[in-house]
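Single chain ahead, by itself, as structure tokens, in the form predicted alone.
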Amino acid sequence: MADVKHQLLEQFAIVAKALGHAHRLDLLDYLAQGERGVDGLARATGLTVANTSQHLQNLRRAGLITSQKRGLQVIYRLAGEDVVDLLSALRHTTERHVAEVDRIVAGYFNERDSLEPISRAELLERSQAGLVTVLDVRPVEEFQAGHIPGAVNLPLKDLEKHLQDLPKGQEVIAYCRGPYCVLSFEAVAALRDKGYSARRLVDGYPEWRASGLPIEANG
């Protein structure tokens, strides 16, 4: 019996490893957004070809992503909604334990937003009801892969010059890949500077579509 018990310990060690580094976090945090090649991985996280292949091979390995040949590219994505999850609780118990991230949070993200973030269910109450503006500041490739229905999108580097898009009597909820992701932040800053009421989703699209609710996709 021992025996066997070790084998289990030794496979979950196998997940807690592929997750023991920042930049195949940072991987899954985009293939939470939607499945993706290398090359695009690459380019969205900064590192290089070879490096991201590299930390794909761990993350697969894992079990924790999947992957399919689609003509002469790879395609990655998520091996279930349940990473989500799993990064989630990562992120939970975090926050908790570590004084470090207190600090960080204080010091960045309080700092542009100290208000209260909307919830899933009051956003869906809300948005059903044409009671808010939903805004998505991802890069378009993500939005079109998958967003909050009816949502907006509107890069963050694109938002300024289209303002005119979004209704100024109405409260703008911008979201973007999760609680942490620095866009929907700086979003919220900037709309409130130009005068508009604006909050942002208390987490991101991920944890969206991982709790069940309803999505679109462009394509």
Second form
2 protein chains.
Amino acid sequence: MADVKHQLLEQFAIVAKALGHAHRLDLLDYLAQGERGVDGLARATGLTVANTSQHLQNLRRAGLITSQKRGLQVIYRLAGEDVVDLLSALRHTTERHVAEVDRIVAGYFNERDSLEPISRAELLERSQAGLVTVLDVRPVEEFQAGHIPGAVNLPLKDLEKHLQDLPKGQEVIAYCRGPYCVLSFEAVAALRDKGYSARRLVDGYPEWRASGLPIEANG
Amino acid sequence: MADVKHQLLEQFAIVAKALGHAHRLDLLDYLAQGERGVDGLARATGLTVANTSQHLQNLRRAGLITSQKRGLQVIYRLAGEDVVDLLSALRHTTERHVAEVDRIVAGYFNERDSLEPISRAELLERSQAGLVTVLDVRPVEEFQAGHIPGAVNLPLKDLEKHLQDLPKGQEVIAYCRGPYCVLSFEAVAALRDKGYSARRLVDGYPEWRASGLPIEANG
DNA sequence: TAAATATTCAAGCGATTACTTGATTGCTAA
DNA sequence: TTAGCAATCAAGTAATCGCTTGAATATTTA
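Cool, the form predicted alone is there; where's the form predicted together with another copy of the chain?
Entire complex below, previous chain first.
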């Protein structure tokens, strides 16, 4: 009986241990955008294929992701939306209690972060009222796998070329992968530079989806 | 910039790594009941004092707990309520995706768990209406550090002796430390045996407090 | 059937972690 | 000042982890 508790704690520890490495957190972050093969993840993270494979198996053993063979590839995906919640909780607690995070963020985001982010609730309301243009700056594949309803997809590198697609009168709300995805910061900076009124969505697409808000796919 | 992300992931990984050991999770579980000294924690967990001290320092380095010298002792406490949320998320994801948990729980809790637990919301409502007796079966010290308003403290070992303190007509709702605390299961079993109508509260005291419901201390 | 591709396996290494033991520090009270 | 106590430190050992390298396993295409 005290024994049961320890057996369960052992299981929780296995899951926590799986989260205990930056490379695995990075992999989960990419998987939170949508399913992917080993090779794609290796290229996204910059790890060797063998190393990526081993980390993925580690995550699978912990139950955080599942895999499925499709042709030559093995496709990995998150085991469920609650994994995103767990990652959010980890991020939240770390931000709140680890001073080092402030130091790192202050060094890179200081002026940028003064661009106050908009909440999910506010974005939903203003977007449904047609008051804002929602801009998704992630790569096309990630956008197609799922995005906020009504969002326009303009990867950062194409932004300058297609500025005319954005209605000039409306405020633009940019988002990308998550709270530390630099793309959206840069998009907002670029848009403001061109005379647009622009803000960032707080967090990113995985958090939007995990909080149960409506999404659109296969755009 | 991709570098910033990696630095931050490194910080998250440190926190996750701190959660990646059954003994540390056990320590956090006890600290979720209230602050404690090293010696008390060592006795509660059955670890040596030196080992306990090292695990605690590990947790403190990760920012999950804080310490404060008080006389001869060093008192440790959780860094914040959000740590309980993180532990809940970890438990929730593990329960949902790790088959081993089902196996362990099924082996020990099967008939017991058929005693359907009552939700926090329902307990609050029925307790305020005076319809139920709330029974806290944790040790006296933990009860005094904080408990659900109106709860009666009867540690399991004193339960049989003081049965007459419980109004016989009312349903009794028992709770203790958390979802896997066996005390409340046993209390419910014992009470039913004596002819009482009894149920368990889902989870335990730390989860009650973390969800922002009212508490009472120093009873 | 053979070649090509995506992934996994197996072995080996250096680094890190968990735990024990015994010494040390810092505080309190006699 | 000294004795006693709580906690931490330091050193050593066994086990685990992360990564690389090169071979092995499927599956598809030629």
